[in-house]
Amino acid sequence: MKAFRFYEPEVPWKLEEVPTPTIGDNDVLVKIKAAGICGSDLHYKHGRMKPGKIPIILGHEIAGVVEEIGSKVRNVNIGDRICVHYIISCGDCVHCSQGNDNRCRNRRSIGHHVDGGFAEYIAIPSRNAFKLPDEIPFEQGAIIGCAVSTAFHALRVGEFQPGDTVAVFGLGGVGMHVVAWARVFGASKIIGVDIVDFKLRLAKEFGADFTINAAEEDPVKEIRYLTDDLGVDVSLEVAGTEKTMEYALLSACESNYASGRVVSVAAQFKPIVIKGMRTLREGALRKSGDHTRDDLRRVIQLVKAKRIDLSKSITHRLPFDKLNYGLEILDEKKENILRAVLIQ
């Protein structure tokens, strides 16, 4: 089969002929129909993150059709449409028993520890294959596996309640879906913050009541104004910079005696400075990590029921052999891009 393999940072990923993976008794072989390009793939490209092995086939947003099943597989059949849960968990440790498979002590990640979705086929444990209803296109199924479900999980980590006010810092593939889910969940006020006008305009279509260009005005000051100086109930940092983290913290604070909940969603590669613990008195600072099997199950059902609209989530649909081009436009922001998906 054909697959893109990663060897080292700052070098284009190589399209090569590699053996089609074989499966065990509890595995399935999937013919990949769509694979999303995630912002985290850029971390590998630039060496900010190192994969668990080299060379490796990256890519963790995956949807396709089951082509072969192991002898003990019962949850899916040949021909089923599926999306892939990229967290391979043991199912037995204390975290798995609590429903937190994203914290599994024996966790492996598809597209990090084991070969991922930038290929024609992938072999996965059958429990990582979630049936995709006919109503959901493969391209949406791919991004449901990360960008959409990770955003859903982040709001749950922030203990969102209907009527809460929400600020989202960074309106990329995950941040934009945080905005969309906040609308679905019943936020009373949603504020989107970015420095790209295209994303700010699109955020309004996804459900933001207000948008702020942080390159032109002080977002903390504006959020204070929009919330009667209370700050927001839930503030989510989805850009991965020290400055946006600072904004997120200050935007959730009413005074020295009360604050909301701050959720760090994006990977942070530099130290975060919290200026005094009074900043989060009676509030919380939490780090959201991926999503769970239950999150993915719920998201699939909500998309099927049309509670959330993903029709505008994918701005670029590219042929499989254009992976490096997709990484380039996502990295350099040459075009108005939200999410790019490789279509096979």
The other form holds:
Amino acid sequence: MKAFRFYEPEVPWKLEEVPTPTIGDNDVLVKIKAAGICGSDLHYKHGRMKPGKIPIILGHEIAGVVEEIGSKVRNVNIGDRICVHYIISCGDCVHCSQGNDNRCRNRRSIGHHVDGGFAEYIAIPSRNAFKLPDEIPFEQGAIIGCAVSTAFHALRVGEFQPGDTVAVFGLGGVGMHVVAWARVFGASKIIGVDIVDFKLRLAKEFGADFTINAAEEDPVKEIRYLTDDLGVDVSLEVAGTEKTMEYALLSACESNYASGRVVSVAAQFKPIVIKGMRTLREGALRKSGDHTRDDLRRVIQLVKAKRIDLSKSITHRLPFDKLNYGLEILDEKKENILRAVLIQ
Ligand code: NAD
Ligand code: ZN
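Same protein, the form predicted in complex with nicotinamide-adenine-dinucleotide this time rather than the form predicted alone?
Expanding to the full complex; the earlier chain stays at the top.
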């Protein structure tokens, strides 16, 4: 089969002919139809994140059709449309037992430790295949596997409640869906912050009430103004810069004993100076990582029921061999990109 393999940072990923993977008794072989390009893939591209093996097929937003099943597989059949849960968990450890398979002690990630979706086929444990209802196109199935579910999980970690005010820093594939979910779940005020005007315009369509260009205005000052000097109930950092983390901290609600929740979603690679620490209260600062099996199951049902509209989420549908181009435009914020998906 054809696959893009990653060897080292800062060089184009190589399109190569590699053996089609074989499956074990509990695995399924999936013919990939759509694979999304995530902001996380840029961290590999620039060497900020190192994959678990070299060479590796990266890509963790994956949807396709089951082509073969192992002898013990019961949950899916040949011909089923599926999307991939990229976290391979043991199901037995303390965290899995508590429903937090994203924190599995024996976790391995598809498109990080084991081969991922920038290929024609992928072999995965059958429990990582989630049936995709006919109503959901493959391209949406792919981004449900990371961008849409990560955003859903982040609001859960932020203990979002209807009526809360929300600020989102970084309106990319993940942050834009935080805005969308906040709208679905009944936020009273949604404030989107980015440095790209196209993202700010699009955020209004996804449900933001106010947008702030952080390259032109001080978002903390604006958010204070928009919240009667209180700050927001949930402040989510999804850009991955020290500056946006600082903004997120300083924009969270501060009152005598209550505090807004600050959720760090993006990967941070530099030490963070917590300038708002003095005013942060109990339980204020949280880290959100990935999403759980239960999140993914719920997200699929909500998309199927049309509670959330993903029709504007994919701005670029690229032929499979254009992966390096997709990475480049995401990296350089070109062509009004939100999410690019490789279509096969
Ligand atoms: P993306 O490239 O689509 O989005 C990043 C956004 O941040 C862009 O809209 C960009 O314009 C904006 N931005 C950059 N600098 C900014 C600044 N100074 N101020 C305001 N906005 C700024 O990436 P993505 O796919 O949305 O991913 C975002 C981050 O989340 C990445 O770090 C990625 O690794 C991480 N991520 C984490 C998880 C998780 O499980 N926690 C899952 C997926 C992605
Ligand atoms: Zn991702």
